[in-house]
Structures are given as C-alpha cells and as structure tokens.
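Quick heads-up: it's one chain on its own, the form predicted alone, in structure tokens.
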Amino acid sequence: MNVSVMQENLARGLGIVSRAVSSRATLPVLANVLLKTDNNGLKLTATNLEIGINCWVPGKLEGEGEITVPAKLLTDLVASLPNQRIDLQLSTKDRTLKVTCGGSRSSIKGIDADEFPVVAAIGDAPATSVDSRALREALGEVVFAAATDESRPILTGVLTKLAGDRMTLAAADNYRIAVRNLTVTQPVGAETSIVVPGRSYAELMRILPDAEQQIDITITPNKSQVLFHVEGIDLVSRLIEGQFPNYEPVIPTAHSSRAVVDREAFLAGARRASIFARDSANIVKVEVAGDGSSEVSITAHAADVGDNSDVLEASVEGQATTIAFNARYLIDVLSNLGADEAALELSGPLAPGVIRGIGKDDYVHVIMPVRTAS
C-alpha cells in the first residue's frame, strides 16, 4: 500500500470513524482502525462489534493494501501533523505503517487485516433515504429518553417504523416516552419496525452533516442490522432482537389544563429548581394556576438545604394543578425540544404529564409524575 493524502481529510475520517473503537476492547484489534485502499482513496473503518463506521478519504494510489493499526495512536499523530500531504506506505513483511509528512517521518507497528471483523456494506437496495438535517433533528429529541440499564435491553433501544413516507422514532424507558414522526423522501413498500440500539443513533448524530443531504436506510432481510449511509460515511450497527413495549395507550389523548410556557424560561427554571432538588429526591413540583390567571410556577424544597421557586408567564386553560415529576427528565425535554414555546399538559397530579412543542404537531413527550407525601 502506498497513498497520499491531504492531513485535514486523514483528521477527519479518523475523528469520524473511532467514534466506532472499542473503548475496552476484549481482542486488541478492536482497538485498531483498519485502513485499505478502495476506490482510488483510502477507506477507514473501526467496530466495536454493536456498530461499524467506514468513512473514504479521497487520495493518490501508488500501491494496493491493508493493515490496522492502533486508532488513538494515529489519530493524535495527525491531529499533531502540518496541513499538508501526508504518504502512507505500507511494509507487509513487517506489518510496518510508515507516516511522512514534510519532515516528519513515522512507523506505526499493525496487526494483519485478516484478524479485523467485517464490516461490510449491506448489498440490497435501500429501504428508503430521509434528509440528513432533518433526520438529526428527530434523533435529539427522541434518544435521550432510552433507558441506559440494560436490564431491560428492548428499552436501550429506539423503535423505528417505516410504512408509506412516515418514519416514526419512539424510545421509552419506566418514566418517560418520547415519539416524533418525520417525513420520508422515499416511500417504503411493506411496513417495517426495527429497534435500533439507542447508543448507534447517538454516535449517527455526530456523524450526520448538518446540511441538505440524503442520507439512505438499509435493512437486512434477516433484520439483524441496518445501514446509515451518507456521502462518504457508512454506519452499520446490529440490530435489538424482540418486542418493544406498545406505548400509544400510555399516551394520554385528553387533558384537563394546558399551559404554554417559554421553553428557555420553563428550561432555566427547571435548572435552578434541580439545584435544591438535589438533597430532595430530585423531586420539583410544577403548579399551574387555573383559568384566568397566567402563571405556572416551579419550586423545589429540600429540609435541609433551602428552597427555591420560579413564576413564569404562560397562556393557561382548564383547572388548577400540581403535579411533581424528576427534575432531570424535565430538563432532558426542555432542552432537546424543537420549539421556542412548550405547551404542558395534565391531567391531575397523579396521571402522566404531556410535553409538545407549539408548532410541532410531530412530536409529544410524555413524564410520568412523582407520587409526594404531599
């Protein structure tokens, strides 16, 4: 292998694809990026056996050839090297990376590409492509609301369903549900549902460029994996075998009071009410006033520590409420959501609280309430 390329192009697909390195790697390959000449530039790729990214570097072939080698280690190496013309030649007989640029001269030691797992793009035709931005967008209002343990590995994960030219995104964990419906640029034939690992979606989102690009869907006929592919970058990840939860009847459909709120002042409140919720159980109460008052106010209240209260303009309708919910996925909504104003909606303390954005008919979150002594 022997190939050229420019230092800020090796940066960034380096930067892209170890989002994808095993960070405790059981097999030391799985440490490694993998680096082959493809399709007249080099191809990158790292896994960490639930996700695989490949990403192409544009540059000069002189020779054909593959190694892996350590990824932390190549990548501060070129972070650290002048924006120029970096060659890269490879010693098969001593599986030897040899790194010039300008001056600077390098040998990395590797381990042979046969001992690297395949990632391998997946042949069949795309199940249907959505616009890069816009699917970004969904995927920060939806991801952070999986669950984490994995006890309960269905919930890890996001449901993704695919039917005419809707594309629905659910996560859910035991507290709170987020769902947003976006639009598909290329209509699907069958209905389809898988369950992506909510950790794949979140590495997806630091991958997407935010511009106007059409980044394509394909699933496995097994559905064991799918591929995000956008131009340049390839993310394969495993699929989540089993059935997530039915959420729609957990959605409440009617209310009994409605507020909307400014979503950075309601955010901002939230966060100085988390402060003295801490020592509280991480509880805040949110008050709405009834009909013909504008207020909704948050407070928080810890024995020991003190106590805390914001009153917030609003538009109020329906009954007076106070509802307690935890202070930090009241924060999570707030500040992934979409909208310049949030509408809050209840039902009385003890029933699931409601979360849409005005002006986005596209997604509704929903936090199920803490039960108080008071």
The other form holds:
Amino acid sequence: MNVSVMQENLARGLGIVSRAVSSRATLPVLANVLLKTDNNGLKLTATNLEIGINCWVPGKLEGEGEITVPAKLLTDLVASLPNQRIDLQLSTKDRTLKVTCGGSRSSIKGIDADEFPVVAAIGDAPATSVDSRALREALGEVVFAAATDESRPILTGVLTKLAGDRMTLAAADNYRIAVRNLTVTQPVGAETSIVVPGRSYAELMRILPDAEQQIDITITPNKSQVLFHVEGIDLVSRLIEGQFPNYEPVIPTAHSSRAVVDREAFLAGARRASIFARDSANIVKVEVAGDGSSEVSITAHAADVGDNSDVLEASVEGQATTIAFNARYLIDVLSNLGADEAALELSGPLAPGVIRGIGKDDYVHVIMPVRTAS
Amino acid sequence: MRSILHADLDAFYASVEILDNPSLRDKPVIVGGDPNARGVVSAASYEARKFGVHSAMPLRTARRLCQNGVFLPGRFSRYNELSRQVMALFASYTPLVEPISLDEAFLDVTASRAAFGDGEAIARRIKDRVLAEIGLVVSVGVATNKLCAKVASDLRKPDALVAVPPGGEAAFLAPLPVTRLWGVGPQARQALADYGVTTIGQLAALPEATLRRRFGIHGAELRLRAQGVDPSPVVPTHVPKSVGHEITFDHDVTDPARLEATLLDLAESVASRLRRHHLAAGGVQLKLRYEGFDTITRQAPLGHQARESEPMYELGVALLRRALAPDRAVRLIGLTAINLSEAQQLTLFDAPEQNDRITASIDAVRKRFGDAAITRARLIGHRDRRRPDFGMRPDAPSDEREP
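Right, the form predicted alone is done, so what does the form predicted in complex with its partner chain look like?
What follows is the entire complex, opening with the chain shown before.
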C-alpha cells in the first residue's frame, strides 16, 4: 500500500480520531490508530470500546493494505511536519509504516490490523437525520447535566427520544435535569428511545461541523449501538442499557414567583458568589424580591472568609422567595443556555427551581435546592 | 468582666473503670486494649502516669514501662453515659456549657454569679457535687477567658482548682512555658527558642513586628494570647468541625482492596455520626500512616453536601488510589468528613423517605447494639479495630470521643 495525502488533511483526521484513543488502554492495540485503504480514501479508525471514530482522509491510493500504529506517535510526527505531501508506505512483511515528507523519513513499528477491534459499520438505513448545527446547540444545553460519577450508570447517559419529527434530549444527575427538544429533518417511523453516554455526545459535539450539514443517526436493531454519520466521519457509540428515570413528573408545571434576568449578569453574579461559597459547600442564596420590585440578589457567606452579594435588575412577578442552590449548577446552566435572558421560576425554598431561556420554548432546566439551617 | 470555667475530668476513662471496680483503686489502670497488640493508650490513671505512661502512647511502650499495669479495652457507652451526667450537672449552673469532648467543657458563669457566688465558689460547688453525686474528680480552672481557664485547670492536676484573678492573666501566664499556649506546637516552640523565648512572659514581651515577621498574621494573635487576652465566646451548642474515624491495623497492610474495604467501613461510621448530628459533609480527608510513621493527608471536596456513606467512600477511594505509594505498607488509615454544614442537597429521583428509613434503621441498630452489629456483606471478616479521631486541638475541637 502506498498513500499520498496532504499533511493538513492527515493532521485533521488524526486530531478527530485520536479523541477515541484509549489513554489507559488495557489492550495495547487500543492505543493505536488503524490505517486502512478503502474506496473513499485513507480511513483512520480509533476506539476505546465505548466509542469508535472513523475518519476518511482524501488522497492518492495505490494498492490495498491496513496496519495499526501508536496514535500519539503518528499524531505528534504528523503535527511536526510541514504542510506538504506526505507519503505513507506500508511494509506488511515487517509491519512497519514508512512516513516520508520532504526530506523527513520515519518508520513506525505497528501491530497487525487483525488485532484491532471491529468498529461496526451499521449498514441499515438511518433512523433519522438532523441538522448538524442544531444538534450541536442542543447537546451544548444538555450534556453537561449528565452525571459523571458511576454510582448510577444510567444517569451518565443522555436520554435520546425520537418520535415523529421531534427529538428530545434529557440529561440528569439527580440534582438537576436539562431537557431540550429539536426538530429532525426526516420524521421517524416508530418511536424510539436510547440512552447515549454523555461522554460520547461530548465527543460528537467536538466533531460536528458548525455548518448546515445533515447528520444521519442509525441505531442497531438490538439497540446496543448508535452511529452518527456526517460527511467524512463516523462516530459509533455503545448505548447504556436500562431505564432512564421518568423525569416528566419532576418538572414543575406551575410556580409562585418568576424573575427574568439578563443571563450574563446572572452568570457573573453566580460566579462571584461561588468564590465565597467555596468553603461553605458551594452554597449560594438567590433571593427574588416580591411583586412590584425589580431585584434578584445572589449572596454567599462563608463563616471564616467573608460574604458577597450581587443585586441584579430583574422583572419580577409573584411572591418573595429565597432559595439556596449549589453554585455550580447555576453556573453550568447559565453558561450553556442559548438565550440572552433567563427566567427563574420558583415555588418556595425547598421546591425545584426552574430556569428557562426567554423566547426559547424548546428548553427547560430544573435544579434541586439545598436545604439550609437558616 | 466575664467569668469562665474550664472543667476537665481527671484521667476520665481510667477513673470510670476504678469507679465501677473499686479493687482497681491505687493500681496503674491503662485504657486502650490488649497491650500486645497495636494501638495506643486512650487514658492512664495517675498511678500509671507515675511510670511515664501517657495517652496516645503505643500500648506496647506502655506495657514495657508498666509491667504490672491493668490494661482494659474501654467501655465507651459507659463513658458516654457518665459524661452526659456530668454535663447535665454543669448545665444546672449555666446554660452556656460548651463541651469540648466527653471529659472537658467550658462554662460561662458570668450571669450565674448573682445566684451562686463568684466563679471560684461555683467551681468549688461543681467539684464537690461531681465527686459526691457521680464519684469522679474534676479539675477546674477559673478565669476571665477560655484561654486562661484552660491553662489554669491543667496546671495542678489532679483535683485542682486554680483561679486566675481578673487583671492577673498576663502575670499568671508569664512564668509558664510557651507550649502551654494554644497554637504553639513543636515547630513554633523551636522558632521561638531561636529568639531565646521559652516562657509565655518572654513571648509577650517580644515586639509585635518581630512576631509578624516570623509568624505572619498569626504573630499578632500569638502575642495577644501570651498577654492573656482571648475574646472567644463560650458556644453552647457544639457543632463539630469535622467527624472522622481511623483504624490502626494489627499488621501493616499492602493490599489496596483491603484498604478500600476498610474505607467503606470508616465511611459508614462517619456517615452515621453525621446523621446523628444532622450534619452533611462538603469534603473528605484521607489519612494514611505508613510503616515508619510518616503520615500523609489528602483532601478533596464532594460535589455537594452529603451525609450518606457512598459518596464519601467513593471520594475516599479516589484519594487513596491517587495517594497510595506503591509497595508501601500502611499502618493506619483514617477518613474524616470536613466542611460540615447543616445544608442538605435535595435530590430529584430518590425517594428520600425510603432512603432515610433504611439509614435510620441502621443507625438505630448501631446505637443499641454497637457499630459492629450491622454491616455490609463485603465487610464481614474485614472489620478492624477502630478508634474515633483523637486529633484534639483546643481551638478547633474535634467531635466527641466515641467508639
């Protein structure tokens, strides 16, 4: 096999697939990237057994072949080369990849491609398609709310429900939940629900182009894997088995007070309060003044440190309410919410707090409060 | 002028043993456990102290020093019971009782003087009644602040009553060694010795600028203390700053799985005590002592306030995996809940009532039958002898001592 590619294209491809390379591989071959010739060019593949990424690099191909080489070594080498033509030459006999670029010649010892796990190419027709940019935005408002600790594995995933022309994404970590709806471009036949690991979606967000491009979503019939395909790239993810908690009943349908605040100002206030809240369990208090007033204040108090208070301009309806939150949850939603103004809806100090974007009916975020002594 | 008492039961655990078994009177009684095993002395009677035995000393050393010592394992529920009686007696003189541990408390009797006489008279009454009604000897220091009262009670133990006259605080402290002051440990003692300072009086005379240079902001504080100034109030409801447990292994442990199982055990006890105090932890501290006694502590915040064992255990394990030096044998492991508050993060999906009922039942069984009565299946056969932490600092009291 002889392949000629441009350094820029190869570096980009390696950058994409190396996200799936196992950093602490139990199998040595998982630290490698698979290079294989196929009809669409040079195919690069990496997997950590949870996700697998294929990326096709355009180039001139002669003959067939495949090999795996250490991903980090190849990525670092290619990154160091000038943006010129790179010639890759595979010698199957001694399992070595020769890399030539201008006057630079390297050879990299590899592992047989046979030892590399098969990253499934899911052949069936896609379940649906969705606009790349819309999906990226939606994921950005949801994925951060998924749990990162493994005590309840189902909560490390993002519920992805397809029904008609609607896709619903929901993520929760038992203290907060984010739910986002978006429209798919190709209506779904049968209603389907899968739970995609939050980490897989985080990788997908990095790969998705910020452009109006279609992304095809295909689910294996046994619901064990999902494939996202966008021009030149596949991302395959394992799915999480189990029942996602029924979240609909925990989303409040009414409220006793509501404040509309500038999102950036609210975020800045929460950030400042969190500096003071570090030593007091990250707890900040949000006080919504009652009807007729136009203030929301965020305060933090740490016995040995001091205190801080930010008063925000707001339009307020309903009763005066004071509620305590973990500052991190406020910061997370306010920094990811795609709206200029945020509405905070409360129903008392121990009831879930709701955050929505103004002019944005497709999103709801719920944060559970902290019960404090005072 | 305030009137503050510091009351401290003499050789408390050992005295309780003698109280319940008078044949032990005049014998060197050492509470802590089997002298041939690992572990340290929890308390030593004054007879035993004559041999050089003191608390926190390894039991084996105590045995060597005191061949004829009576070594007892300790009956913490009994100590608790008597401690409650003593504290209740204190409370009959003032509502402002701040327990520091099972055997020690500060009392602010400023407002009680009209009814009972001056601080010294109240101290006398308390000493007489604790002996007559409970059968224990308490040493009491009387002063205008907590610092001097504490130093005073400790000065002529056992059976002491030392009163520092108002205005005489600095003179009272002046001849005493600097280590009597809160916050002066071996390092500060050494640093002060460099200036030729060994007594509190010499420390009080050092220029503030010198102390600031050497000790930073604590320098000024140190000087005030040396002059006998301590404005800290007696805080009646004692909220612990941390709640911890630790285990000294009978044989050094290298198996990480064994250490992790032990952490689960510790996390359960710590969580149970947090719940009893209606507190939640904002972070966890792991303590490891290797063979050869070098000790490390590592701490990290929990994502949210927790009073259940699982998140504390998981964070403890994460800290352990990061901190544990490979191939080094561990002698002691401890887990402490830190950044305590009464705040509790509410949850979306758990039925809190159900979880609370389970943990409440576990707590009730433990309270009645002891910590070992109910445990997780994976801990069966893995439980080690454990002690609550004894890391007592007068200015930051740890939780009360319990089994």
